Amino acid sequence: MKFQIEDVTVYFPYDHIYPEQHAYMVELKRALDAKGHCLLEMPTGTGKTIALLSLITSYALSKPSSLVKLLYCTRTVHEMEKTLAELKLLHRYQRLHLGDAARTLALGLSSRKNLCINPAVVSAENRDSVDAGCRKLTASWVRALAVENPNIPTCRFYEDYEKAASDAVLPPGVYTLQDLRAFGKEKEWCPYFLARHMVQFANVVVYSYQYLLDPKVAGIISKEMQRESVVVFDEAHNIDNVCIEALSVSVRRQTLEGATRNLNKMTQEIQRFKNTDAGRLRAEYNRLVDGLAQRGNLPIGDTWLSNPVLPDDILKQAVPGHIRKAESFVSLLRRLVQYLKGRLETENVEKEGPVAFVGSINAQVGIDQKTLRFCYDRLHSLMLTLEITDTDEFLHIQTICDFATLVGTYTRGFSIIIEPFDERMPHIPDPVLQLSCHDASLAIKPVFERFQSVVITSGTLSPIDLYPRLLNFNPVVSRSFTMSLTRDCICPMVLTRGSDQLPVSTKFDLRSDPGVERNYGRLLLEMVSVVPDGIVCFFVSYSYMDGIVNSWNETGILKEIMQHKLVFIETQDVVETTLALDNYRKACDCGRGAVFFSVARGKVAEGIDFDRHYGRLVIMFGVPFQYTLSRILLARLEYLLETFQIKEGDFLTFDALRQAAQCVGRVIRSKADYGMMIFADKRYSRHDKRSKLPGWILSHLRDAHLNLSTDMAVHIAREFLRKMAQPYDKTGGSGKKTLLSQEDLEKVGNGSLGEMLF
């Protein structure tokens, strides 16, 4: 269909569509026109995605002065698939209306491990050895030996993809990863040096967060975007975190080790260039005492990543005098992990400011600021001096000099702290030295800032006025949306005490009481014989999990749960968990019915749908809060108070809530769907715990559903999924309209929608 937002024609896939998608789409108008940023939570399962592209793209198209350009930011590669996916669809529908004129170039970003089609290089088990197996074939200087000497292994799609020069483009359409391996094999280029080259011609580019977040990759990929383009953050509930992780650092005896040994191997190098090619390792102390940073005009197979700190706090200055000499800063690098591994050799925990740690590191080895702020650009020049290969060996130093700049740039919003050992494991010793961040301000400033709409859009972002504080940025459109649903299809309740009216929570003093992991396991008891096919629990930790089965198992009751469905459960492991999952579809597909265990925070969690007879039912045991007593964690919160005024508990009790609504949340995806959800913990029945769950899950949640004991959840459960099982008019025939036409679009513009809806 298609229909007019004020003066923009908006081209949507689709014959039918939400209210809330559409009120969605009116609301990102509104922030695209003010050139402003903007909060938008919507619930999941309402088409958010889809809403979001066909209208920015539609933007684009009625303003074709305007240049606007989509950067669209995903967490996972599973979903930058999907969101092309969509995009396609879109695509097509948009060039049967308009032609050529809607002809547009949308493409997804990712590592070379997804999309790397060498044989040879892309066999490597992790990122980093694909990353070094590929500069092996195609720094600069490899290819140059080819030349004379045949023998020399080369990669054959990139030499083709150079000899193609400025005709390596790619056609106009929507390329998925497959898809441009596809592009990439049939003409034999390689596909990801073309899609970072197509990138700044792209209308559209799907990537993860990092591509903007993180200096390091945003340095290389992201500095020729236009500051016409949009961004929009999805699922972005968590991004303050991504955020604090692009600008943490940890180092533990291993890296010490590790730069230890890439300094010896960088010593031999140096010995060996002084012996055979002693020019080159002038002509690079030449050109650092003239100040000629090398970044500018390398050839793009030697890029690396770029420097740790935002573009604003790099220094545009010559590099010191002392540490041009390769030798000279090979020892000045060696000091610095000596003084390292002094440090981690305490026995008590430890916590600095930036300011402190660098004069002490300048009193006892001599290390300035100035210095330490080089480092990483530094070792960058003298490992393309050297013609170093394989980075994937040299990540240790490479952590050292991150860790020296950062520290060396940045005084305020860090802390360094000291541990001996992980305080859960407090026998084994463990040392581990970290720069950790505290603002998630700092790395998302330089979005803000250059870009003129940054889109932050999630189904869980409550409450919704703490990410303004959090981010530090001042939003256009807030806004936070309901469901409208033709049947109350979201069941949820807060559980507080079992059958036999004891408490119930995952209070540190309450967790391990028999009496409450013995009403928790008949809870999913009772629920395994009344609800059909698959039910998702949600545990506070993994260790929780482990006791809390293991407990189970001792007294019986897993075995009588085994009797009603299989039992599948999230491990650590990737693979193990990617098989329980499998098999968890198969039994609910073939109507054994199952009961999936997960972690809150997990990688279930955040990124798995369950959507369908996958859950019926969500179990959330406990309150999922952060492990209290971290150092790093009661550092942020300390910065949080003293610099934004947000309070211990509130930023506890937000970063909790938004992780249950994330779990609960995965049970409905889309609107035919029903799912019920229990909160199972006396403390949800608190309003301040209560109120901070996303609007559309509080919406459904009745007064009588708020106090519930083991029985009579039972009893609510039976109760609706009888009335689920009956057949309903899914566009809402009775008198609430939930899926609008053109028609009804129409008179919207006349002025009764909220006739039609109410």
Second form
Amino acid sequence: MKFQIEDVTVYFPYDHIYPEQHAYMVELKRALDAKGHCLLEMPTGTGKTIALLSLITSYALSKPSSLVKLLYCTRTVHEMEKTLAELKLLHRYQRLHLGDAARTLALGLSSRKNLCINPAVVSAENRDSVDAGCRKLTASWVRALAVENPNIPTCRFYEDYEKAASDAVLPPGVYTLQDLRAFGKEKEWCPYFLARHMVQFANVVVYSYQYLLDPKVAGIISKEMQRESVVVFDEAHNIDNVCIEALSVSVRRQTLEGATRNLNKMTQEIQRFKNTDAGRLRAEYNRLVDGLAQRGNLPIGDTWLSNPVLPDDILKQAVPGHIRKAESFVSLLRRLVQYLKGRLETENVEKEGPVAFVGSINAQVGIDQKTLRFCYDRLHSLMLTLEITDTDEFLHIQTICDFATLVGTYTRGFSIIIEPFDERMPHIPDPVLQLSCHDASLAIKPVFERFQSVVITSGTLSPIDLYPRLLNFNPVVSRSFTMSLTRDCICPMVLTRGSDQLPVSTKFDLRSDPGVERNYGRLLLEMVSVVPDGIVCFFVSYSYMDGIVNSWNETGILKEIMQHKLVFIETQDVVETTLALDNYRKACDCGRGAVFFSVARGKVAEGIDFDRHYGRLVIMFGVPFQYTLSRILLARLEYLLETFQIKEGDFLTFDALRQAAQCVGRVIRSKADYGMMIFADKRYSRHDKRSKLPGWILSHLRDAHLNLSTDMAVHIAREFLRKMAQPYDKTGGSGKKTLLSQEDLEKVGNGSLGEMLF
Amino acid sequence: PLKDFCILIAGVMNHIEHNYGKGKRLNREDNEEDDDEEEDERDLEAWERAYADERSWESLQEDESGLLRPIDNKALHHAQYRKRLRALSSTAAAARIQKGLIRYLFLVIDLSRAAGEMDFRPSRMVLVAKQVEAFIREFFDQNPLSQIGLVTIKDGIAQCLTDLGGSPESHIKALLGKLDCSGDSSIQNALDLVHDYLNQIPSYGHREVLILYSALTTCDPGDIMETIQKCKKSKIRCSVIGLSAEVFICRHLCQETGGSYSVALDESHLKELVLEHAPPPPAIAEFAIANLIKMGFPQRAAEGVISICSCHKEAKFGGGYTCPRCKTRICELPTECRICGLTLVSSPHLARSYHHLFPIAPFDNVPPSHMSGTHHRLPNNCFGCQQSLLNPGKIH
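Please could you give me the other form, the form predicted together with the partner chain, since above is the form predicted alone?
Then the entire complex follows, led off by the chain already shown.
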């Protein structure tokens, strides 16, 4: 359907539109007009992605002169593919109506692991080794050697791509990763390099958060994007954590040992070069003396390391004199590694700010702040000079230099924490030195500054006023939308007591109480006998899950549960978890029924959907607070209080509740779906916790469901499931309109639609 | 305060109007509103629902002299009945849907652990048995040419309670004797068993399975998807009525085999759902080839003759029928002759079955005032039963 939003003709590939999608588009359009950033919360399953895509592409089409380009960031490759598939549909529709005027180029960009088509390279087990495998075949010096000596292997796809040179372009269209690979295979061009090249010309680019937020990657990929681009962060409820992780480094004993090995290897290499090709080292030295940017005169294809700090913070200066020589730089790194080793030996937990830490480095091993800052670039230059291609082996020394550069650059918003052992296992020495970033706004600041519109959207962004404070920006629009439903297809409940009327909670003093464990067990047992197919349970942590499952096993509750449904458990091992999930799905499909035990903040809680019969009920056992004794968290809380005046309790509750909302949100992915959510903890009944849940859950949380005991919950569940099993009318009969056709939209006009809805 | 008062009054008015509306509704011909009321009932609280079935207070009416008298519900029910008839005939008239008249239906009753649950009173199992009894009678009433078999699932095993047969009494007796529940339930086992039986049915017969399912899981020995495909291939139409919640595999089964899936809300809804399966469903397209079937129309045997019947293998005195081909004595119709295998029916059976294909056109409603008019010379009494049409219930 085609309709007008103010001055933009929106092309929407479906015949009907949900009213909230329309409202979402209107808000988005206003934000784009105002050239500002916006925060939009809309529940999952309401077609957020297609609303975003169709509005922004239509907006770009309506203003052909402007350079509106869409950078769409997703969290996972799977989401990327889904987004591109929607875009394909939309593109086909636009072509139908506009013909060639709607020609666009849209593509997904991912790592080599997902795009490589060279069978010898892509078979490697992890991302780093695929990258290294690729470099071994495509680095400029390798290719230069191969010209002389045909025995040296190169990648034929890359060679063909290079040969085609400027002819190597993608014709307009929408390319998923799979399409890119197919196209590459057909033309025998390397899809990865082709995609990276085409990103500059594409109208829509779909890639992962890291390409914009992690300065190490963003410097290479995203530096050429125009200011007019619209940046979308989808599923962005954890964006602050992504920002923080991009700037945090942790160093363990293994890292330091690996770094020492790397340094030895480099010394050998330097020695070898001295004997065979001294001129190379000389040339590098001269270049550094001249203070040229390291990458300036190196072939572009070799840019694979970029500075971990943000563009503004890089000094435009020459590399300090005493590390220009390769040997002196290596020996400096040796001293640094030695110093870090010494710090790791400590018996106590230590916490320092970057300033004090740099001071102590300077005092003990004589490396000043400025030198530290250049470590990363200097290493990069050295590795190129030494023609090192197996970059995956040199990850350790890169980590050290990364650390050095960050600690040398930032004086605020970071802290260094050294822990000799894990708090929970004090008997096993596992020293770790962490440089943790506390300020999420640091990493995202350049994005907000460079692009005129940044859209942050997710199903759970509540409370919506906290995000601008955490990320330190001013949105022009921040709105939370609810879902228009034809029937009450979600049923949230707060369970505060067991059948024996004793309170249940995972509060520290209550969690190991056998009464609470038994009550939780009885709750699950009752539920498995009334809920069909799949049930998902979320626990607050792995250790808590282990404990409670053990105790259920001992008391025989687990056995009784198994009579009704099979039990699957998420573990920290990814392969095991994937296998468990697979079998869980199978058990749901064949009617045996299954329960999945999972952990809030785990992999499953973040990325896996339990829609339809895969999740008819989700139980959240306890409130998933972070481990509050963690030093990093404490340091961050302190920083937040000082800098942004966000109270400790507020932040912790906010964080716990968004995790809980995220977990329970897994269960419903579309309007035709239905599911129940049980928040099993007495603390959820308190207003300060409850009010932080997203609006679309709260609006279905009836007052009568706020303080339930197990038997009441079972009764409600029975009623709910019977009601939901009845056939229903998708368009929503007479009263509430939940699907609007083109005529409806024209009839109500833009203004009055909002009133009709809310 | 004045504003509050106004709202209060408005509230009262609403209330009055509401009550008034209810009173009036009783006399209305169309019962659209009644459907709404039924929906309302489903939203009631649990304790209210217990009384909802007999709303004895609502069927009272004050007459002109101030006495309370029970309302005559017959008029209302009659109106509903007529509406249903009209709906039926209009769909039938709009499209001549071919229907399977000779049905071979297996009723699968889940007697697993879940059937013992007491969310239906007194228990799911007892209630199901009650509905099945009603269903079997209704089924044979509407489909005299069809046959039913009973299968129960208990302890993960499917057991054939009665073979396909045409006698309602024997089925009901067999079921009521076997009512106890235990163990898990297995749809696959049941389907396998039923499939083996139904696969031997001649091609003109319509194969159907109706599963009354209490459990929420199925513990199967193998891959149930294969079994479902097998049923689909053999054109067995599987329908499921669930007693507690929607189970994916049941929905899948029904979708694949063209059956219907429904879940009962309460006792009356369950009854409705079960009885929905009594009229024959539209025939599956591939099945709808015209077939000639050989049938015998036995004559009633002469009174006072003693002969050995083939069904009970006993000497019987009087009554009974004689097979026109092999002259065996049979106790009841319709059936298949034990000796020569001929299908034996009586012509009223055939006629009754045909009603599904060619329903009787609905009668025109004539208000009593018209009847007394002179130019419509309508009789005052029904020609069949001699009841007075002017004031029903009295014979003139």
